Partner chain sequence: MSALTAIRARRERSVERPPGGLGRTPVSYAVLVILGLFAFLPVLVLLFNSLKTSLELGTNPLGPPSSLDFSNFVEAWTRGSMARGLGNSAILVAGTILGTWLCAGSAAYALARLDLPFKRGVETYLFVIISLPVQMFIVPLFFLWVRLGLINTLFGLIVIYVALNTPFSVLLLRTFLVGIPRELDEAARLDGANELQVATRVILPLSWPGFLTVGLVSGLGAYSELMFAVTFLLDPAQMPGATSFLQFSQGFTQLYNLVNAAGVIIVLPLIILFLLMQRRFIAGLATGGTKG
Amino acid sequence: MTQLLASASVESVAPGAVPTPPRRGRLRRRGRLIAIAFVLPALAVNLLVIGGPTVSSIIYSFTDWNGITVPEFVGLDNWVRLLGDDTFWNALGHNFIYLLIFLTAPMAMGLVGAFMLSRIRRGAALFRVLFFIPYLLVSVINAQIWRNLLDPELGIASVLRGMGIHWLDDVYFFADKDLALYSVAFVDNWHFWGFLVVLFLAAMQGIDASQYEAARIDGANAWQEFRHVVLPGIRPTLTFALTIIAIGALLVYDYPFILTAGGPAGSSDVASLLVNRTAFVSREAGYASTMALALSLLGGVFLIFFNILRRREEEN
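Three-dimensional structure of the chain by itself (the form predicted on its own):
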């Protein structure tokens, strides 16, 4: 009887198929359910913290709302107003200037600094810490340090004046319309480029040592080694750095707010500062939602563009 049942069960399995014990299938389903149970709380928090405000912002962007009373639906009026708002486009133009600055100076400084550190065999860890310290400091502290240093009465200008050098006399870096935005970007760059040094250094250390040896055998100098070995070897990291710089330049808020608050006369104003003022000073929360949503759409364009670059790098 036992032999008949065994032969029947074997015959019921399709030829070439491997029978799966029922217990193994139950364990897999149970594992999936446990995984979903662990993910659900994080997903719920994400939907509550991110999804809720996102949907609310989309809805309010089509309303006239002061943040307190009942919103009044106005259709596309806010978007039409945004297209003709010179203040918004002026602030957004400053964001793009900020982006161009950070795509050049800190990127170049980070690459050069990382390459130089990669060639140091003793004390490299100490230099990494020193480069990274400004990034760890709170932005308020960084800003106050440089506010004092660039003060024409108390900072570097005062020291130079005492030495008989008057180059910086009456130069108000954060109060001059022609210098304010670039001065803020300089302070932000000072705090940020050390992060890029550490990021690029980690990527460079992941390059196969045999590539460096082959380049040296072929007679490559330091520049040729950097150009033909290092840069191709860290392309994914470069794409990642470009992504965070683009998004960071679009959403920059802390240093412009602390150092100049967008002044003087809007010369260092950026989009995030304008959104904040529109919502909480002018009490136009509906219009501020339109601005914020436009920034989000622009950030989405950046993400799509850099994601395409990343995929091409992976394919190559």
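Moving on from the form predicted on its own, kindly provide the form predicted in complex with its partner chain as a structure.
So it's only the chain below, everything else dropped.
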């Protein structure tokens, strides 16, 4: 503040002159106007894209609206419909399966990968790059890689067949309604876990070296060291990882969209796909807003839950 005043006075007031109180007030106002002007572009873009549509989304969730004509207020009709909508609950159920998968496989792989990386010296940088590449690649390419590998005629199945193993003959990973959801989650996991390695590794490197030494003097083996030094040491990062996994699983869109589009017969449908289909294909924008709002509220519940978890940790 004082420095801004100083700079303004360099321009407008002769050096050494003491500004009178009203003049100081005007300068202060000018400084504030400049500051507001600096924030204006960011604020305008945000209100246009995020703030405004968020508020109207809440309003539209109580209307019957096709996106073009004037919305018609219908009270709680959309919410009542949502409660009895099997398509929605089917999709949301898949989000929770997705969540369970992501809370286990990538978490375990990320923790193991990071712990092993923290224990070696030579080659650590190389492994880190290898693990990270799938996270870096574009989702459409990752999907293409696994469409190729899991192709019943031109993928792993045909290599096994050449070796006389017929386990994967006629297994259509993305077209079988019992496998589609898990196959999609698998590809998404393959893309994601390397990010957790990098995240956990950074946290593990922040643990005080004396704690490791103390554990070693006590004769701890690798598992005990992991259990009693590493896990407690990276707890805030674990909570952070759980948060982004929970939100990510609730809102997942990319891999189901690319690989199965929710099919076959809704067996890999997820909530975000359904929201966009309802809004942009069926043109039921009002009802889609209701779905989206329900989804966002659930996401909010997750955020609050993990926030409480984090606070409790900080208190300990």
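Rigid core: the largest C-alpha set superposing within 1.5 Å between the two forms. Keep in mind the model is a prediction, meaning the values are calculated, not measured. Numbering follows the first chain given and starts at 1.
- Superposing the rigid core and comparing between the two forms gives a CA shift of 8.2 Å at Gly31.
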